[in-house]
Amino acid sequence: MDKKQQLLNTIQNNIKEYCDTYFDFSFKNENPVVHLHEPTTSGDEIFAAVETMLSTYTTMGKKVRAFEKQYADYAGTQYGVMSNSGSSANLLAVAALANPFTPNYLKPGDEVIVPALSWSTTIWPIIQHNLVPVIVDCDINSFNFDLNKLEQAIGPRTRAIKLVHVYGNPCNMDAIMSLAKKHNLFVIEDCCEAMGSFYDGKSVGSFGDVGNFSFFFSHHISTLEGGISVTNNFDLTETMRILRAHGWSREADEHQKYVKMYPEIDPRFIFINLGYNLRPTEVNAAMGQLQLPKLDALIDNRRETANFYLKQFAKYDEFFQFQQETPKGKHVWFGFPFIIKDNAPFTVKEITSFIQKNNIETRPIIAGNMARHPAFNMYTHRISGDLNNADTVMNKGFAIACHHAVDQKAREYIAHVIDQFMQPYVTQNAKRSAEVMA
């Protein structure tokens, strides 16, 4: 063994060694905490980053390919796109369906169909490309788009449905992909919350024209940063991957279609585009790699986890309501959701002040309903319909933690948590029916 192996060996070790006597996110009876996020990643990619950039071969290159590949492959898709982000991503696909390279681009004006009940870059690449996002509400059930109002919200000018699946539960793609087709329109999915989610066994992402995914810190697994669009369309993925880099061949396909058609530049800087800055690193991928074959075995501990809590809360649920897993749907529950009905004797704020005082932490439902947020007041948008569902889920809902690290411990002292507070209010409850009784 040579000294370099030697010395990898070493930190390999080391790390090893560091993670095993500092990485326990279980929960912990004598100092009870519950984040709504934990790690993802282990001692294994932590010296895969390492291992990489020692190796000084760390911008964008054969380990983000191999990692596009191995993340298409499970999506079921043909094509993979890796970005430093999932806003990237969605950034991406816009960008390449308002592309001119694209046939039948979206142009400036065109309409495009967003949810209420989203996350703002969702929205901002329509509104970059000078596209008009329209808004329509959300069902109170799955969180969804509302089908309904969906469809109605489809005008002249609409050329293209962007959906989110919300906290990881697909929407109801047969009958988004009868819309689309039924009006010729592009689809585009914002799956950032939903990885490895399914509908009707087909992974989410691989029905629209294009896919984005999130690996950031908070989501199902990650990479530090990063993102992927996946598709199946070939000349959509070379037109992202152009974007992707300053608007070059260099990372295309096709490079060589290009270099023979302008001879006279260097092969290595033509700019055939538009195009940004959106690249991964190979640290990013490294990581990725070895974080996907976990992606499985995570989920099936949210769901455990969600199933817990729906068993759990189900005694109150004249007080609260909770999401539903879409028919032929697998949830994925990037986090699980409250909606405080109207009856209830108590506020969002009451309750989460509550359960956080106690060391658990909560959160908005995504943003909330988008439209509410002042960044509309400076952009044309247009509002289908109302909005009543989307406000809802904004002024009565939150989330706490149903991530991989929620063991049993932890969830049975979210339990125990939200019974104490329920408990006034539940007495209540008793004595007032007890008293109309008698």
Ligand SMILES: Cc1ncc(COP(=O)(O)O)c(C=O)c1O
Contents of the next structure:
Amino acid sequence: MDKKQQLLNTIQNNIKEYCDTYFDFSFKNENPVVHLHEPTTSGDEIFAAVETMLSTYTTMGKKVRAFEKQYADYAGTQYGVMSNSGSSANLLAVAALANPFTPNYLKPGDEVIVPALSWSTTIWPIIQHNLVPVIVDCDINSFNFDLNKLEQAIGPRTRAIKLVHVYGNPCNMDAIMSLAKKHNLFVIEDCCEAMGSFYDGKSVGSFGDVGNFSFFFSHHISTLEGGISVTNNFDLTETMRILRAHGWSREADEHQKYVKMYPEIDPRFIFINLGYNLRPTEVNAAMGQLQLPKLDALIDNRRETANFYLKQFAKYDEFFQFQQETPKGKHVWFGFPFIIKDNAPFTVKEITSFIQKNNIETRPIIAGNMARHPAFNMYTHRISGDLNNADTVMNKGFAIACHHAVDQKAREYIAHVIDQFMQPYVTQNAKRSAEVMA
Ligand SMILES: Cc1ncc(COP(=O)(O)O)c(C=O)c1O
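Provide the structure of the form predicted together with this ligand, given the form predicted alone shown above.
All chains and molecules follow, beginning with the one already shown.
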């Protein structure tokens, strides 16, 4: 074995030993803590990242291309364009649909319908392209678009729907795709919370024109930072590849076409469009290649945890409302959300303070109703109908961990802490059903 291979083996073994010793995210009775997220990466991915760095081939190249193919295969689409975050994937999708390279592209002033219960960078690319976001309420059971309010929001300038599969619960894609077809709308799926989620046996992200995923630390698998846009549309893929890197043609499959068109320009630097620099690195892709085969097992644990919570807390349904899995959908539980009903004799602040005091982290559900955030005051937008349900989610909701590392002990600890909090409030009814469950 040559010296280089020997050194690599030593590094690999050391990383493995380090991770075997210190990467223990299981629940400890003697030090009870439940974080909202834990790393999905193990020594294998860390070694792959280090090995990639040691190779010195770190900027976007073959590994990114290979991971794009691997992810597109998983999602059941023809193409994938990796970028440096889910936000960048969202940006690329909108930028490509609003680009003159795209037939019938989105023009300034055109409207794009978005859910109020979404993330900032679901919506910002729309505003950044001089399009008008039209904000629509969510359904209080699925947390996804309220389908009636969605249809009512469609107006003469509406050109696209940008949906979110909230917390990994797939939208009713039959209804949304038929609405889009009827009104001739583009569909962009923000799947940043929904990796591995399926609707009617088909991956989210594969229904609309483009689907965008995030590989940020807290997501179902991680490449540190990272994102990917999947699509079956070759021209959109090419446009996203070009917009991703400066607007040059170099990474386009049809690069040679441009080389022939512009023989007088150095082929390495033909700028055929506007662009950003949203490139991921080979390090991100190397990690993704090893993470993706683990995704389904990681999701299994999330689903088990969610089922445990749903059973465990059913006895409090007088006071709590829970997110309901969409029929025909596979929910992948980015977190576990609670909504406190109006008749509850306690506030969100009271319950979350109690839970947090017991070392269980909590957070708002996404960021609540995006229309209530101050940034909107500066930019043109349209609010369609009331946003009562998104307001309820914002004012009366919170979420706890439902990640791959929540084990049975952690689940039972959470149940115990919530039982403690609820004890003064349980009514005779709930007491009776708690006794039956015990
Ligand atoms: C719905 C949604 N869209 C977009 C993003 C942005 O993803 P990233 O953090 O990778 O930029 C997030 C982040 O969690 C999200 O929840």
